[in-house]
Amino acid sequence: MIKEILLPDLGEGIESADVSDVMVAPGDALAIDDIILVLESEKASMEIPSEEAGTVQKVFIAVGDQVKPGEILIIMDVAVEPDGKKEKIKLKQRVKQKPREKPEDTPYPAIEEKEPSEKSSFSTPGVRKLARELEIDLTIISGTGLKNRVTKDDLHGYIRAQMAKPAGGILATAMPAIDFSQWGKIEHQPLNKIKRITGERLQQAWQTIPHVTQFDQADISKLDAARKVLKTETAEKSIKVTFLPFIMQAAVETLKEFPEFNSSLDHTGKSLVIKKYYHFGIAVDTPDGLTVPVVRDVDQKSLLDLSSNLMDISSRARRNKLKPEDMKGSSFTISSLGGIGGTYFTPIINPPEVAILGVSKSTWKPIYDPETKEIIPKYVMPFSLSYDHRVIDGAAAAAFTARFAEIVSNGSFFKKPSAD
């Protein structure tokens, strides 16, 4: 006997649900209580069993469909018992509902992590949506549901497991394998060791430090004039004088007034280690990638000393001649893109430091002077300060950038070198 199997009432307040798994196909033989499909609603995950025994003739639903009570699920050729009687069981009582528990009350199981796969992973629409929002590849999670589908408990278990890992592996999301050649010609270019290591460090820093970036600008007209004079005076010394040594000295003066920016959290995260030394990490772009060698004792050096140090470390960085000690012990980092371009950017903090200064390309701008009531051309340097919000609040960061801009603009502190 041919019979339409309809979706029963799903319970109070549930007007529709998403089909997360279809367990039958035409030709399948079903016994009473065999599962036809699995539904996911906002209130419950439900398995819909069959109240009839027979053979599936046609399936009207697919994964991802939204269904309502009374809709046709399948057509069955129902087997009739010899005496013409069948056990009558209310389908409504057959719906196995699994009420959701609050996350804090749910003992999520340990989830096995797999290698990324090109194959799709069985999961409910709700789980897939959450995974997309968190940028988690479901193919790396071993599902514990029917047909190994990934349940919400599986996903939550995976997230909790990642958060429990050491900082180096926290929330490290695997990239899905994609065949880009299906859209055109491609070329594989493996990342070198420096780029891989730098990428891992930057990802760890971004994921473990609550970054905030403060933007500001400084009038460096006086600084520019001082630099040109210094270049003229030292032309015979073959020393390249850039803006960076001036910026480093200005940063030292500012850090002395705001010592928490020249610090690190200790291993407990409960105390601040204030550093009385000023060793600056300087981001250097090399053919192999970004490196951050350290210039030590910036507060004790003249502009020419710093210029010579910068020429030395930059040259050795580009020739892969840096030593391990050249990369250790920085208390503050400066990343300068002034020679390349751009207006502002958000530099990533170099752990275990708590702040990093990013300098962009300076340009001449017409600036209104409220004292003379004139518009005067000034050489303006945009800069950015990223800071660890666990240590530094917004008011302190704004005060720091304002003071740094004032010191740079004034220019009276610069340590002019003696002629050697």
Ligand code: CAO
The other form holds:
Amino acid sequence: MIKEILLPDLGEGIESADVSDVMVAPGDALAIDDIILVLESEKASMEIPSEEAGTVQKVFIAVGDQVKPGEILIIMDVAVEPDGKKEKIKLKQRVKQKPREKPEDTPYPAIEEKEPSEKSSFSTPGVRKLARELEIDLTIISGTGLKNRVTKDDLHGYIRAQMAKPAGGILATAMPAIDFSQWGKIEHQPLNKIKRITGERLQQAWQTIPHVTQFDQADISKLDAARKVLKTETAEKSIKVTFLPFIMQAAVETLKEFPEFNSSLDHTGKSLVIKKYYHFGIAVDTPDGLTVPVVRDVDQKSLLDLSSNLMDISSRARRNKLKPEDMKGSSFTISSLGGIGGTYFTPIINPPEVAILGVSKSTWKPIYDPETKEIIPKYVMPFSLSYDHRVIDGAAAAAFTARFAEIVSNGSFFKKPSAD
Ligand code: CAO
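Switching forms now, from the form predicted on its own to the form predicted in complex with the ligand, please provide the structure.
Full complex below, order starting with the chain above.
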């Protein structure tokens, strides 16, 4: 039986509304309650369901149309049983017989992702609104609703799956494809593997750890003098002594006084694992990108041992000769840009650690000495400490940097070079 389906009264004094989605096309088999179209009025979005079951013959509405109650929406061949009764109940039963799979123990079903499509996907206004707010492309979600509609559970399942991923998948999928060539010449340069892996780790660390960075500076004039002597003494041994071994030893001394900076949160997030070993991750700049090999047992090594270790790992890092063991087990990380330049930066914590020291280039500065009432030139090293605020309080971090500055300025603790 052919029947015209009209727009019902929209209530609440709504006289007309705009069509934001048409969910049916000629030839579609509709069950009762299947959505015919979605309207956006000034007051709300609403779905208009079918009160009949049957086959769509003709569609009179399109996205963007303004429609009024009583207006014809579609023509349907309404299903009629041989005895003249409509198939309503039968169709409803059929729909009910196809419950969506939803595991008992998970609140949302596992959602399959698919390639983005230029075709819009079927979903309810609420789902589309949430997706718009979170900048999620609904066409990549396989809908489990009727006619593959993306349901609220599908969207929630997708969001949960993205949150469980190690890297921020939502961010990646939220990046729109932009044709930059419309504004000028461009060149595509694929990121190499190191950059991609480091990028994912950095993004994860940045998104999951509440970072705070404390800035400070240290007078390293004495250290500068000590290094010059050592550098001359070791020149013939082909060992390059930079500031970094001194800084590493000063960091060990400070960490011994502030053990929570040499820790990790355990898997429950409810207790700290304090490490009694001092293995330092050292950020090394290589032609292929940033990598962080580990120098072990920094507390047991002399300045020369540390210098040779640094030469070894940085040279192997730059020749892609690091082994997996070289990258594991660090308890604290130092990133030194002192050989390059800049004053202060905000290093990103190297998980599962809770703090990272960023060292910047030292410069000579006129510093006022209140004791002698003189202005004295001092070699001043700016540095930054980023820390996990779940574990470390701001006061502790400021105390840590002040103590580190004191230790590094004093210079008396430096371990003598080893005999060889
Ligand atoms: N102030 C002044 N001079 C400094 C300095 C500082 N804080 N730190 C280093 N220098 C000097 C060194 O003493 C050396 O001078 P000499 O030739 O007179 O000895 C020169 O700068 C070059 O040092 P270097 O960088 O080769 O050696 P290093 O031991 O200081 O650092 C390494 C080694 C591997 C850490 C470094 O080469 C490197 O790769 N740094 C980049 C790390 C990075 O990219 N971090 C960014 C991470 S973003 O979070």
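Worth saying up front: this structure is predicted, and the values here are computed from it rather than measured. For the two forms, the rigid core is made up of the largest set of C-alpha atoms that agree within 1.5 Å on superposition. Residue numbers count along the first chain shown, from 1.
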| item | value |
| --- | --- |
| Core-superposed C-alpha of residue 57 shifting 2 Å or more between the two forms | yes |
